[in-house]
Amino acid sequence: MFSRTKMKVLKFGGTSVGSPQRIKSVADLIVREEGNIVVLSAMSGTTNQLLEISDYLVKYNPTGALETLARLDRKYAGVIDELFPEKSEWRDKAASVIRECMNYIADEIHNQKDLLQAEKNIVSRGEIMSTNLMLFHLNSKGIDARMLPALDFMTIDESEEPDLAAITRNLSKLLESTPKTYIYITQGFIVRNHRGEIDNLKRGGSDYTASLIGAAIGADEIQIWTDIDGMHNNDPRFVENTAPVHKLHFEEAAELAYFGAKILHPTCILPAKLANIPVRLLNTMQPEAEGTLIFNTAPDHSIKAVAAKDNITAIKIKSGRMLLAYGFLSRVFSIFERYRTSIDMIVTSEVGVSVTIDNEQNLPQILDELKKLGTITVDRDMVIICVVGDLEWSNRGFEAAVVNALKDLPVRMISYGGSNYNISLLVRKSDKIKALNLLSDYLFNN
């Protein structure tokens, strides 16, 4: 494995490369530290266009694939003049890069031949220009700064994961070959798959890129740079004087990802906790700001914060068969496997299950089969409430605030146990915003 001390890998989203003056914020902060692998995505607003342009492609419109092309083209022209308003060697190096990105894309629109081939090469295009941008800019400013072509070293296997032990070879022997290189800027997102096809990271995209590239050469930290600073205690656009959560455990994060903090997916952070490395969350606005650090030191004794999850649809399966019946729940949590939908949460009783389910694509194909064990009431326009801190249950009164706060709201479910980090409620999506708020008073304010 490659090893250098104190490297870090730095992730930016595709606001905080959005224009020209952010891609020059960003390389400031870049070089403010030595031995960095930056992971950039698209500059924001150009995976879009590209998914347009491969959508008139599956239309059989070329015409409309062109025209969405050569609105893309202009774009890229007023960036570069206004990253490079001088001629020079890195004006014409971003300019030549660009315009066989341009070209690129052209012959896939004239070829019309593998199209969902086609899409993926087309949005791989994306992350190739922003990263050529930056590497020039910083050049430009005499920056040692190399390229390491994320399509030369990330890879997924036939189930479309991540092959880490590749991943690791690869980008190696790629480090190892420029071992005093100031900053090397890579592609989030894009990969190739077993068969050497370009190919995208779908699950946490430049997130995932920046952990897993993390794991492989052990770093001394990641970070991820959004346009927020941090993991907030609650939903800002709801309840108002949130605050940053400056410490969170991986399973805590973990738990207000998945259940709707939206600056974090789920999936992307799990190569660094297998791996011990501490993820941060900065804000390119605020950089000086704490943001949150997300490790695997154990939690302490409080709770951290809330999320909400939305569209969540709630199940109620009674049956006097289920008392005293051992295989009952195997048969119906095999009929949500069976049709590929999975559960959120889960309460039971004595004659009585309730599982939430967020995606009703075969919702009634489910029904159907579920009405073969029981009586079914359904209850849609539902919202999961997550409290997330150090729940372990031998920490006396946590649920008991949590309930409390919500005592004068109607509450369909609650899940306590199944995780030492979360306690669950389903409540109607009428109520998700009161709530937000009464326990943002009743656990932060008071």
Contents of the next structure:
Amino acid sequence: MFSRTKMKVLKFGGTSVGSPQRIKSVADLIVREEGNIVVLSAMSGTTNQLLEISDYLVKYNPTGALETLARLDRKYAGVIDELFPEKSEWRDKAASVIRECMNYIADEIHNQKDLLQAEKNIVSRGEIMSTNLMLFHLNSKGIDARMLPALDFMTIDESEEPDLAAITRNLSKLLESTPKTYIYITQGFIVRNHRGEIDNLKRGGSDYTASLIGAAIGADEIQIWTDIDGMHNNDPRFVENTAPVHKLHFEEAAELAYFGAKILHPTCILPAKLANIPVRLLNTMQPEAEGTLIFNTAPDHSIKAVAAKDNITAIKIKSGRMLLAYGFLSRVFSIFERYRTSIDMIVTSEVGVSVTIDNEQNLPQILDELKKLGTITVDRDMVIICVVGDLEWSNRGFEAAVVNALKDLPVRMISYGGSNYNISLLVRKSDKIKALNLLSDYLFNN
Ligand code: ADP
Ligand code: ASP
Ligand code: MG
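Compare with the form predicted on its own: the form predicted in complex with adenosine-5'-diphosphate:
Once more the chain from above appears, this time first in line as the rest of the complex follows.
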């Protein structure tokens, strides 16, 4: 295994590397922090533009795809000019990688073969471009940095889950065969699937790459550098006067990430938690800010933060006849399992059970089968509001405070006691912003 006295994984998101100026500031941070492995996202806007190109392909409009590519090409020409104003070996190397990426995308547009695979191939170039720009910029400043290509070691298995054992093996081999250096740079987000094709960890997946690498090398710390000073106690996109939470338990952070705190990819805490590696959330624009440290904190009996998860559908199955009879719930769950649809919330009563899902892909088939078990009601356009903290049940008053804060809003479901860390409430999408603000006023701003 790769070993140095101090091993850290540093991940910088899209905004953090979103302009030549930002790339230069991040380079300074990388050197200052002595990050051994640096994971980068694509420059902000690039992933969206690459997806737009694929979308034109799906719509059989190669002209639209080529025009979008030309815009992207002009943008990166400008980035090269600003990052490497003088003629140099490093400018030539960077320009040549960008040219290869543009040609690769143009080939995908002309080929028009497997469009689903083309999208994955095209979108992978975003991270390949940003990491090469950073690598050659660091090299041009005389800093010893090398590339660890993510497509040489990041893998997902047949069920599209990261294969941590394989990643650990591949990365260890790759590090052994790569000359020792001060800094290694790699791409977030992109992976190979079990067939060896290019794939990815879904939007926001660079965080997940960082925690998987952290777990694979047994890092001391995983740092997620972004555009805000840590995990705030509510969603700053919808609530004013939010404040950073300086310490979070792994479980609290995992709940917040899963239930909509966009600062973290939904599943990125798990590998760090299993390997017991602290995760620190830091702000590239304000590097001295304390940020958030996520680790095995001691219980502190407080509510920490609120998040919201969109696009939720609630399904109620009413069956006077057999609900709560032995085996009924298992029949309900097996239908969701068969259609690979995970359930987020569940509440039961004597005559009915309600569950929520966030993926409607197989809803018609699921409903057809559920109708054999009872009478079905579906509520669409719902939102899960998730309140997170050290909510162990012998602590008093938390659930009362949460319900009280929302007393003037219609609440479709409430779930509490599933873990020590979360109370979830299902409300209408149209009530989401109001619910987040009421909770902020009631829980944090008194
Ligand atoms: P990056 O591009 O670095 O991965 P993201 O845009 O994915 O950054 O995540 C950072 C953004 O997450 C912030 O700018 C903020 O708007 C949003 N966000 C949502 N909920 C929270 C929260 N609870 N705390 C902090 N940021 C949040
Ligand atoms: N570039 C990818 C995205 O925009 C992955 C990431 O930034 O984490 O979703
Ligand atoms: Mg992100």
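Rigid core here is just the name for the largest C-alpha set that superposes within 1.5 Å across the two forms. None of the values given here were measured: they were computed from a predicted structure. Positions refer to the first chain, counted from 1.
- When two forms of a protein are overlaid on their rigid core, residues whose CA moves 2 Å or more are considered shifted, and Glu67 is not one of them between the two forms.
- Taking 2 Å as the criterion, Gly418 counts as shifted between the two forms: its C-alpha moves by at least this amount when the rigid core is aligned.
- The rigid-core alignment places the CA of Ile224 less than 2 Å apart between the two forms.
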